[in-house]
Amino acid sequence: MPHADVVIVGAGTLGLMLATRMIAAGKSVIVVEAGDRVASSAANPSTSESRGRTHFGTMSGRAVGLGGTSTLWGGQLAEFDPEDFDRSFAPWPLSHADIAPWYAEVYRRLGIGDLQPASFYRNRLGSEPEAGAGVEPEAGAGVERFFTAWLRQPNFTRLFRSEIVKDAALRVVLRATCNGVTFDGDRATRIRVDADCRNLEITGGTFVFALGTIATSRFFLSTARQGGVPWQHDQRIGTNFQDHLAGVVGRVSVSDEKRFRDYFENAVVDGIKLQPKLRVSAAVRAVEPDDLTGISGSFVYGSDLGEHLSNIKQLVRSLGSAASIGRLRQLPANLLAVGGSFAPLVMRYIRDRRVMAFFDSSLDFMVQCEQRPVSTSRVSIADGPVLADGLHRAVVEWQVDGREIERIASFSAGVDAYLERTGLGRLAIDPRVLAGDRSFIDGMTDTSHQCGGLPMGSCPATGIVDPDLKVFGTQNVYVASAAVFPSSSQANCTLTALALTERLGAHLE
C-alpha cells in the first residue's frame, strides 16, 4: 500500500507549488490527481452542471490534469487590500499583514522579484503625481492607478519539470480520482482512489486537499453524503459560492493619447510584466470598507488588427513547439494585414519597454467587481447514485445579490472623473450604471474567478477550516483551495491561494 509523508490530492497550480515545498523540506510525497499528463477542460460537462445564471467557468474555466487550471490562466497575480480580510459581511480570521510575507514567499519562488510599491510605478509609467506631494485632493482622487505582475511561465508544470520529473520524493500518480477518505477516530489514516478503473489505498501523515474551488465541494459533498467522515453533517459546504462580476461599464474617449498611452500601456520594469489599472483609492477603502472595495477595471482595446496580433504573440510563445509550425505558415498574412503598424509597436517595445495597444475601433472601460457572499450562492450534488469516478456530479447554483450595482455606479463615476481631472479623456458610462439599475448585472458575467465553499473561521462556529487551513474536526486534514475564502476582494484568486499554501507548506514542515 503507497504510503507518504504528505498526500495531495490535485496536482494543479496549489498542489504543485505546494509538493515542491514540501520535497524541499525533507518530505515524502504523493499527489493524486485525476487528470492525465495533458489537463483538459474535456470533462467538465460530464462531471458538473451550471444552473441558474449561467456560470461560464464552471464548464470552461477549469482544467483538470497535471498543472491544472494553471494550463488555462495568463500568469496575472494581484494581492488582496488590509480591508478585504475585515469586512462585516465576511470577515477573515487572518489580517493582510498575516498574509504579507507569503505574498514575497510566492514572488521569491515563482521568479518575479521585488516588486516596488504602486507609487514608484505611478511615478515610473506616466510621472503621475501623488496626492500629499504638493497635490491637492480633486474630483477623481477617490480612483488610482494599481499594477498587477504576470508570471514568465504560468505554467506550473513547466515551472516545476525538474522536480516533478527527477525528485524521487515525489510521485504523481495521474488518472486517479481521490473518492473516499477513512478516519480512525479525527485522524484520516488513507484515502481511496480510483486509478484506471482499479481501486487503491494511500496512507499517509497528513492529507492536503489541493482542488478547485467546484472540485472541492463536490469532494466533501460526496464523502459527507457516504457518511464517516467528521463534516458528514456541516450543511454550510458549498455555500456562499462566489465569482468576480464583469462587464464594460462605458467607452472612453481620449484626450491626450501619448499620456494615455505612458499611463495605461502593459510595461515592462526591471525585468516583471505589469498590467496598470484602475481601484478605489487607499484612503477611500479605510474609510469605507464595505461599500467601496473589492472593485477595478482595465480598458478593453478594440482592433481590427487584434487577431492578427494574437497570432503573432502566440507564435513567438510557441516557438521550439510542434504548435509554432501551424503558426508559422500564418505568419506572412498576419504581417500583411499589421501592416505599417509593426515596426512602431516593435519600436515601442524597444525603446521604452512598453506593449503598444490598438484602439482604432473602440475603447472600452471594463470592472470587476467582487460580489457579495449570498447563502443561496452555492455548489451542491446531483442526487442519484455517483457517477464512474464515484462522486456526485456537482451542481453550481451562481446567486448574485445585486447590490453590487452600487459600487459600479459610485466606482465608474469616479473613474470618468479621474480621467477628466487627469487630463486623459471621459468615460460615457452606460445610463443603466448611471441609475443604479440593477439589470445592467444580469449582464455581467463571470470571470473563473471561483472561491469559496468552505470558508475559514476562527472556530467551527464560523467556519469549515482554521486559519491553518486544517478542517475543523480532523487532526491532519487541510484544504488548500481558494475554497476556504470567506470573501473574494477585486483582485483574482490566484496569488491569495498561492500564499496561503505556502504558509500551509511551513507550518507543516
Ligand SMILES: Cc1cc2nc3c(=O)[nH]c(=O)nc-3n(C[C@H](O)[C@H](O)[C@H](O)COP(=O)(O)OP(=O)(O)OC[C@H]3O[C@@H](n4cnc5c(N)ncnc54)[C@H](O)[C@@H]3O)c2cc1C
The other form holds:
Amino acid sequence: MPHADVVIVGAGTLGLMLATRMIAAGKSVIVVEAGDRVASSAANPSTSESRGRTHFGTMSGRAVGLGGTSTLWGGQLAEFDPEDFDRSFAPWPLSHADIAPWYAEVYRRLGIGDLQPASFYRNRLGSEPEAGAGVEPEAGAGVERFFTAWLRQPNFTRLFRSEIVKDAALRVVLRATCNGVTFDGDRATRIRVDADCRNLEITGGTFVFALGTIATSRFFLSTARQGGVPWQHDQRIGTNFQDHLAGVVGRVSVSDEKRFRDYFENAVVDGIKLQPKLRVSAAVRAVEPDDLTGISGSFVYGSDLGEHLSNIKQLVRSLGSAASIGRLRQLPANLLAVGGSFAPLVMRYIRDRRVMAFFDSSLDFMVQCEQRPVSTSRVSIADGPVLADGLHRAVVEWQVDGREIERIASFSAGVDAYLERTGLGRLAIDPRVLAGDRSFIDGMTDTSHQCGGLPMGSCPATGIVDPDLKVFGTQNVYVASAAVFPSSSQANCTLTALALTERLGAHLE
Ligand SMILES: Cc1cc2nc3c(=O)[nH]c(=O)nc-3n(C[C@H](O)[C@H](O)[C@H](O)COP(=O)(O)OP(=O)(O)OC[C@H]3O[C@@H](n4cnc5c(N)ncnc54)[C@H](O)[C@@H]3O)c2cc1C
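Could the form predicted together with the ligand be shown next, to go alongside the form predicted on its own?
Okay, now the whole complex, with that chain kicking things off.
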C-alpha cells in the first residue's frame, strides 16, 4: 500500500505549493489529483451545479487536473487589510500580524521580490501627494490608490515543473479522486481513492485536503454522509459560502489624460508588475464601524484594438513554445490593425516601464466588493446515490445579503470625489447605485474567488478547522483552501490562502 509522510489531496494551486515545501523539508509526499495532466473545467457540470442566483465560477472558475485553477487564473496577488481579520460579523482567530510574515514568504517562494508599501508606489507612479488626515468616512471620501502584484508565471505546473518532474520524494497520482477517509479514533490512517475506476488506499502520517473551495465542501459533506468521520454531525459544513461581487458602477471621463495614465496604467517597478487600483483608505478603515464590507475597484478599458493587442501580448508570452507558431502567422494582421498605436505602446514600455492602456471606445470603473457572509449561501450535496467518482454532486446556492449596496454607493461617490480632487476626471455613477437600489446587486457577478464553507475558529464552537487549519476532532487532518476563510475581504483570495498554506507547511515541517 502506498505510504507517505504527507498525503496531499489536490494537485492545484495550494496543493503544489505545499508539496514542494514539504519535499524541501525532507518529507516524502504523495499528491492525489482527480484530473489528468492537462487541467480543464470540462468535468464541472458532471460533478456540480449552481442553483438559484447564478454562480458562474461553479462551472467556469475552477479547473480539474495538474495545476488546478492556477492554469486559469491571472496570478494577481492582493493582501487582506488588517481590519479584515477583526470583524464582529465574522471574526478570524488570526490577526494580520500573524499572516504578514507569510505574505512575505509567499512572495519569496514565488519570486516576486521585495514589495514596497503603497505610499512608495503612489509617489513613484504619478507623484501623488499623500491625502491629509481627518477624512470623514460618511462623506464617501477617503479613497486611496493601492497596488497589486502579478506573478510572471501564474501556472503552478510550470512554476514547480522541476520538482514535479524530477524529485523522487514527490509522487503525483493523476486521475485519482479521493472519496473516503478511514480513522482509528481521532487519527486518520488512510484515504480511499478511485483511481482509473480501481480502488486504491493510501496511508500517511498527515493528510491535507487542498481541493478548492467548492470541492472541499463536496468532499467533507459526502464523507459525513458515509459516516465514520469526526465531522459527520457538523451541520455547518458548506454554509457561509462566499465570493466577491463585481460590477461596473459608472463611466469615467478623463480631464487630464497624461496624469491619468501615470496614475493608473500598469507598471513594472524593480521587476515587479503592478496594477494600480482604488480602495477605501487605510486611515478611514481604521476608524469606521467594523461591520462595513471591504471594497476596491479598477478601471475597465474598452478599445476596438483590444483583441489585436491581446493577441500580440499572448504571442510575446508564448515565444519559444509551440503555441507561438500559430500566433506568429496572425502577427501581420494584428500589427496592421493596431497600426500607429504600436510604436507609442512599445516606447511607453521601454521608456517608462508602463503598459499603455487603450480606451478609445469606453472607460468604466468596476468594483469588487466583499459580500457579507450569509448562512443560507451554501454548498450542499444532492440527494441520491454517489456519482461515478464516489462523491455526491455539489449544489451551489450562492446568496447575497444586499446591504453591500450601501458600501458600493458610498465607495463610488468616494471614487468620483478622488478623481475630482486629483484633477484626473469624474465618475458618472449609475443612478441605481446612487439611489442605493438593491436591484443593482442582482446584476453583479461573482469573480471566481470562492471561499467559506469550512471556516477557521479558535474553538470547535466557532470553527470547523483551528488556526493551524487542522480539522477539530482530528489529530492529523488539515484543510488548505480559501474554504477556511470566515470572511473574504475586498482582496482576491489566493494570496491569503497561499500564506495560510505556507504557515501550515512550516507547522508540518
Ligand atoms: C479566470 C480566473 C482568474 C482568477 N484570478 C485570480 C487572481 O488574479 N488572483 C487571485 O487571488 N485569485 C484568482 N482566481 C482564483 C484562484 O485561481 C483560486 O482561488 C485558486 O487557484 C484556488 O486554488 P486551490 O488550490 O484552492 O484550488 P485548485 O487550484 O482548483 O486546486 C484544487 C485541485 O483539487 C483537485 N480535487 C478536487 N477534489 C478532489 C478529490 N476529491 N480528489 C482528488 N483531487 C481533487 C482538483 O481537481 C484541483 O486540481 C482566479 C480564478 C479564475 C477562474
